[in-house]
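Shown next as structure tokens: one chain only, the form predicted alone.
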Amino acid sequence: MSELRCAIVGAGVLGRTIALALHKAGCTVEIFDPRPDGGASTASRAGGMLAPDSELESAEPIVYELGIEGLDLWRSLSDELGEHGFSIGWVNRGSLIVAHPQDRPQWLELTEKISKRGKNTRYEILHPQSVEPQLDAKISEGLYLPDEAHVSPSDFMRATSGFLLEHDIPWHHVEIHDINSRNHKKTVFKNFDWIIDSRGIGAKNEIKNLRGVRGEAVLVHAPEVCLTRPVRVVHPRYALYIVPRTHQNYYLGATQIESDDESPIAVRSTLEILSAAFAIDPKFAEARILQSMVGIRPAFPDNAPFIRQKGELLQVNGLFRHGFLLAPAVAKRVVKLISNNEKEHRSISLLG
């Protein structure tokens, strides 16, 4: 694969992985995006939870599926970048899933599927304050999930960032709109045998059904709170997550919306998501807010990862609300097609 060029168009979590897998396996590698910082880019919004299990109650058997294999994967990575002196935020203490009295048949209803649908799934079933003493004593019962994991966005984007450009991979600081135009084959992309659209929701005029999802967010700096895993916070009308991230700051999501409005966040889920984290712990009460993020996710109609080849074009997308989760085990697959080299037209399945 050494011969191989590869033009990466878009450079949020997903490019960036596939750029990574792809130098990895001695193919060069050119990156096309704006930002090498990452930006206001989706990814840089994320929370970053690596939690298949948490993911049976509700996604395709294939999210499950890649993201088991994704949390290797992502091991493996946070292992690697850091032999280089780069960190990722990579944490390994599991996941909590938890609900207030009044919303424990839904918190019983969530458990029930994740414990018939999860293959190899480990799970506990325990008092929440046995692994997060801080939690409210009103929430008694809390499902316990220690295999899942979480990194920080901003950490993995200054980390990659910087190793690919302290490799010398070539970032072009400019915004793609029509891969397929014939005046962009015939010059930005005239060297290279394949190149990789990664553009998530910036592909949405040239890729068939897929929309924008939007996704807010509250990052708050709560120096009296003292979580150590992300917590979900199951309710009738929305899953708030608490993801700790480094210096007692904490990021606080709940929102899904079918729109890919981006403007800033409302006041509703403001209120939905500060109230909700304030009933899991109230030293969130004395805490502050340091940033209100609003982030759109691609999707297909089914909710799942997609590659289609068109040549030597791999369209790849749809990682909708699993951007990180799904990332290195969909870059895997995209180096496994290149380094066959067979120039096709076809959908390409992500299972096997």
Given for the second form:
Amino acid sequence: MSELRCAIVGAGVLGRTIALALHKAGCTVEIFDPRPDGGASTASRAGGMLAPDSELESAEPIVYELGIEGLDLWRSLSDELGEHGFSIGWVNRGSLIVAHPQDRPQWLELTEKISKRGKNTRYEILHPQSVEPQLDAKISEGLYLPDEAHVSPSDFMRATSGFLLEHDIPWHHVEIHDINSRNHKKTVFKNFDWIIDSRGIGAKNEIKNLRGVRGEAVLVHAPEVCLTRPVRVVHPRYALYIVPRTHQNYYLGATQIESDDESPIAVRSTLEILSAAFAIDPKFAEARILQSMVGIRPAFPDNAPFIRQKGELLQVNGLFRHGFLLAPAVAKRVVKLISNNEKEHRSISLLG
Amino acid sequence: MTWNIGGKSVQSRLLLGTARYPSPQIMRQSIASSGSEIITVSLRRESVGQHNGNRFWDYIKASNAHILPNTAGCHSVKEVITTAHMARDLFDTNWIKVEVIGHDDTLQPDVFGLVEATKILIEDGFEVFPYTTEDLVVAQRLVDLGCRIIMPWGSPIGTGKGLRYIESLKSMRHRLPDVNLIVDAGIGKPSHACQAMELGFDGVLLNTAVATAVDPETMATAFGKAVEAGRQAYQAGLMQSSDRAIPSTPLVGKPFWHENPL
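Which structure goes with the form predicted in complex with the partner chain, now that we have seen the form predicted alone?
Okay, now the whole complex, with that chain kicking things off.
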């Protein structure tokens, strides 16, 4: 594959994992993205959850399949980047799902869905304090999913930027619109065999049926809190996680609103997110709010990822809430497509 | 057997909500398999930055069902009025399901706010679908204001407890024979929906029971059938219940070996 030249347009989590995978396969890779550090990208605002079992609640079966595959791929990715001295904050201590006593029916429903739909899912219903002693005593039941993991998106963005720079992968700080235009093919993409469109919501105007789903999250510094694994708090509308980060910081989020509005976090959402954290561990009361974040997730009507090939252009999109979970398995399929090097017009199945 | 509701004719008497489905696609498949022709849309929850077009709403519009926008999440009359006007522009309909939250924990409707908002909206030319309690006086007041539809709760929103106020609901049906009565909220099982229809209610509105089912599409089918069964049963005329057994075969002429021993 060493002779193949690939342009990757959009360097969120998907674009970067594709870049790493293609680079590893021996392709020549160049990146097109106006943001050098992924500063304003949806990926940098993500929770970084690798939680395929929890996603059994509502995701399509394909999300579960790719996610399970992704868990292993993330482990290798973490090792490979680690060899070059870059950490992505990969932690594999499982996750815990709890509910406020009032939301117990929803917790039972969620537990039933996960245990019914997951063929090989390992789970345990336990006293949550037996794994996270600091949780409030009134939270008396928890669903523990020992195989789940998480990464730190900001570490991942930093690590991949560093790795790509170290390996002399060119980064063009330009925003590309109308990716499939004849003009681009004659100019910017003239010397490329393949163009990979991994712009996420940035491709909204060029991909039919792609919509934005707003997510809001808060980063707090909580030295009194001591949670060692992500805790999901049952909420009627969102999957709200408390994800431990380094330096006693915690990521709290995220909401899920059918809108592609990028304006700052809403008061209502802030209240919901913070009170969820406070309810399960009152020590969050004295935490300091470091940052609030808003990201727009790209999604198709079935909320599942999709690859469309138009000759040398691969449109890879719709990873929705599962950007980190799905990116490596989707990237693997992109590499396979490129290695076959067939320039066709088709939709690509992500199964298998 | 068409049903005239708010100036439109439909076949199905099931109204379905559009929140909390696993994906828009499953939502649309569920609507289709339920047979529902009227779907409710919450404006307030999903309204952030809708100015430059919202693909989720475009997708809902493409389901071809009549859209009943609602004011879920509004706590004041003023919010309700603003939301209703926004909905009229956005969905090109004068229908509005008016919901004024009176209490955050129970999500009980604020009936005083409801009456006030309904009066203003009817004067503005809206067809108001008021979400109310089982209280007959409130229902009568809403009818006096010009409502042709009343939507009493079965039990509080999201509880899935079915028809908790059944005697009051029966009495409302009896006292308001010419109004379209729709049980809204609290429906957890198809049997609840069927029961409401057997009581002579004109329709049933629900959301969570379908959206959060393990298999929403199949649950939607079940609800569609339950609503139809209840309606047919009501039209066919239900038997009266009795406290003592009444044999369905006459005793006269029964072979002696089936008689009870003396």
